[in-house]
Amino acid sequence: MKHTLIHLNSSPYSSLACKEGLDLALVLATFEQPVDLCLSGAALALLTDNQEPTAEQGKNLHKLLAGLEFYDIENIYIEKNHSWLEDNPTWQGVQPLNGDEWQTMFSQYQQVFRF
């Protein structure tokens, strides 16, 4: 069984990339494929608590985070010591990794999709 990592690094509302990555994670998990998520760059905005996307931007993707555990998506990684994390309230379901752990993580998966 292939273990998949989905790397989100696009802004949640500037394009469909972030939503497509989350959709792929949910589809894989629905078919009982092991999948983990990692977020970096502009995708870290997905973790912000008080999101109010406009109708043109689509639904609030932050609300999907609480439901990931029902799909057995329990590993959501971010890189530790990111200055963005210190300035914004964030969702608490993430596991911060130091720089070495972050780099090693990518070699531990059979498939990595980047959105």
Contents of the next structure:
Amino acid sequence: MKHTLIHLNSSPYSSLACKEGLDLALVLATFEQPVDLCLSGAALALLTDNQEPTAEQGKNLHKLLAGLEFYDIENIYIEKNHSWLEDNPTWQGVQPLNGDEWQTMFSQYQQVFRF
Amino acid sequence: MTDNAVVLDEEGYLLNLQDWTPELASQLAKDVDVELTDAHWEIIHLLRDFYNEFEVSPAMRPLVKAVSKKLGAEKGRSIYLMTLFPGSPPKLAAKIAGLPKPANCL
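Given the form predicted on its own above, produce the structure of the same protein in the form predicted in complex with the partner chain.
Starting with the chain above, the whole complex follows.
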């Protein structure tokens, strides 16, 4: 069974990339494939509270984070000490990794998809 | 048949989620030969709460987990949901609850 990492690196609402990454995670999890998530760059905005996307921007993707537990998606990583994190409220379900752990993480999966 | 003013997609799901009412749910259920009981309503309300909270219609596994968490392990079983919503509980229950088809259901 392949263990998959989905790396979200795109702004949540400027394109469909983030949503597509999350959709893939849900599909894999639905079919009992182990899947973890990691967020970096513009995708970190997904973690902030009180998001109000317009109808054109689509669903409030932040809301889905709390529902991932029902899909047995329990590991959601971010890089510790990221300057963005110091200035913004962050969803508490993430696991911060230091630089070395972050780099090592990518080699621990059979497949990595980046969105 | 459902009210002509309510628009369904080609698979029978509500196009406008705001159109949903309990009366419409009863009609949608009748259209698929399901007679709603309190047990059905319990799942329908849970499903609508799940969608409002997470903005996603759950597939079978997350639905079972959500039911188990909210209503107890006795009801959080596939067989229980199958008796209420035969065939594909996540799809049929979402249809009656006025929610989108679970995107990750085959």
